[in-house]
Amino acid sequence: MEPDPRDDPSESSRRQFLKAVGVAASAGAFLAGCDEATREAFFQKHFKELDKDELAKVIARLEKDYSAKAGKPVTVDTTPAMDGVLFGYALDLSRCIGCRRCVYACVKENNQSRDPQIHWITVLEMKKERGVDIFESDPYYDSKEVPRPGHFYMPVQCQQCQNPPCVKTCPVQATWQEPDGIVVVDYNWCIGCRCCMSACPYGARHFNWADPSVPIDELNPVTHYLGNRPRPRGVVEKCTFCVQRSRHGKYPACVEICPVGARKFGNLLDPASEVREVIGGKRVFILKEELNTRPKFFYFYGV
């Protein structure tokens, strides 16, 4: 019986060379063929490995980029977590009417897409016979009024947990916790595996199936590397507590747009802070507390 070839390692070597050199070439020849911006971005490290220079040349081709699609000045800031900082936020159930205002406030806010819709932020009506019940709510009710009677709703977005299982299933690292406690997506460097999307138990991620539509008119052009600037198509995408909003003092979009005071968001490291005293004060708990996640958004009960 004459021996397998493949049993031999010289040519097993030579097989990984040739299906190297083959991928090699393939990479060659796509990129061969796209402008420099989209090389750059090809070869771009991560984030968190870029040093000063490098980041201001990325940062820089982002905004002309950006800009020139967008027909007007686009920035892309980079300010990082502050010293002391780790966010929280507390939504109060018995205030919340179900205006879904926070949902198109964080839509407009952060550019997301509108055709094909992507909603960082779900609103559930709930039967108040019932208390929480995930299983029987309704995300797509549609009532001429809110709040309906015997009804109480429920908004779910990322819940920032402090144990991320998002982070852990990412093959690549594309998804991070940051030291404020937000949890960040690189979306130059997310493959759109969707495993983040499958360990999530909140169903707070969201795909871009197709080109993200954001009208010229509507884009907000005040954008963070890590949150809110436009996303390609074939991405995973998330709520970071408006990054480019919270790490500037300001509340997020869905806290200052709330008619009825229902959204808290502070610094849970002050004990001073309205988030603090919504915690050691008022009937508290986290969703899905069983799963160990240790999420640093709140639900209470303030009346």
Second form
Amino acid sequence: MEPDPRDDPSESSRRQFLKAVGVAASAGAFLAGCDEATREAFFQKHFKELDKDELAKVIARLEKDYSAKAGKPVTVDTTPAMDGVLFGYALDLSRCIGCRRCVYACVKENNQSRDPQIHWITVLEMKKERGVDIFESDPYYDSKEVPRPGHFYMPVQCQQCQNPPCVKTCPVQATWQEPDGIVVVDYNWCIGCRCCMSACPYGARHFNWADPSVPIDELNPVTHYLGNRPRPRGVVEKCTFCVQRSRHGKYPACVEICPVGARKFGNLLDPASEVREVIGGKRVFILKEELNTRPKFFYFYGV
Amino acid sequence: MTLPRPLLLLVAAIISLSCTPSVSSKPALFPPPEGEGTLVADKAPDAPRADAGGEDFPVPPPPFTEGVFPCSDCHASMETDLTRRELGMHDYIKLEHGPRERWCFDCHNPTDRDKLRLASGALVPFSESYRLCGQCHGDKYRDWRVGVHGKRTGFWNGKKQYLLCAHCHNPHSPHFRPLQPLPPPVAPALIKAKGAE
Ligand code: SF4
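Any chance you could show the form predicted in complex with the partner chain after that form predicted on its own?
To see the whole picture, the full complex is given below, headed by that same chain.
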């Protein structure tokens, strides 16, 4: 642990004074004019510090709020990681045809903003003759049919690094890695500084520049606190391997939609899982291996 | 890097040993399987076999063209003509699979039309057509059985739904058809926050 400047007694008293003045002034003005729910949201603790009762209250508040806005019941799940599970993903580059079905299935499942647009998955078109070359790749390809001759496609999303640089940069610990390996964000704790976005070498984190817009009839009401629940403006979001699905045993939405079966998902600790079969039997690589981020997202050639 | 002389000699000896055919009395480094002529698979009952049945691969019903199944509805009352010819029926089928010699009865069974027929003569239902495909595409069959080739839906830690080969590959013309991609993302420069400006 680094020495915390707040441990310095003189510093500490100065801070306490400023804090007291600041809190008194702003809270006074703020609390006077707002309702109970807003006040609770403002003082809500970090997700990992909530005890059982506090968590139940938070969830009740969020469900009420979301349901009222959606005009239908919205659930917010807090299912924790399963024991003995470390999630891993494998994507077959020799199969992917770049159809982007996964991109939009993800948008729908995870309630990403339609306008301004947020996509957690970006599919890169690359030239076969050049191989995997990110700088030469094109995410905006718009051909009538895919695959285009001479090209292959590489979908990129959060690589769920085992050594995640984004987590290290967050000044308020609003993002962390769960025991099942999924890197998550507490949208109620995120201050929107976007340090994590600049730290991510995969462009996998996305910022809500404006109030996200999701058509009410398309809103997926089955949500997880750490995943696809509605986000406010000013927070960062990213792929969570569909935490709301995967923690209940289901495959992520992108796995289920892919028409060529290029996407594989499972428990890295289970030798019989599909991902382990891939790692054990196919030619596998990870993206930007030299950065030592240790992704749990593996690209492979299934041919 | 230079190796000391005795070591070099040893390396050379090993290389020459492993390259000479083992006609001498020395035991071969990689002896051929005993009893030349028997299939390895015959000796290893546990090895996956292309025509192994009885395993549980839950698949949806085969993707028949509407109204064609059961085939016996028409074929039971027809005479079987085994000669290779231009068909008067099924003209939507264009056979683009494997060598030119490929022919209906390589896979379809002339007597009981509602079944497929393996090279061994064994009959398999259409719902187990993977056993037929696996005869030639053993590597894909092996990958499919462990979930590496093809698509699985359902539960990563429980019940899965598989697809038959024929759900994705038209068996008469198996090359995967190109698709129209969904729209590209909006370039960041074109994204506008609502209320901005
Ligand atoms: S849905 Fe499958 S084939 Fe289509 S772009 Fe995504 S990974 Fe590639």
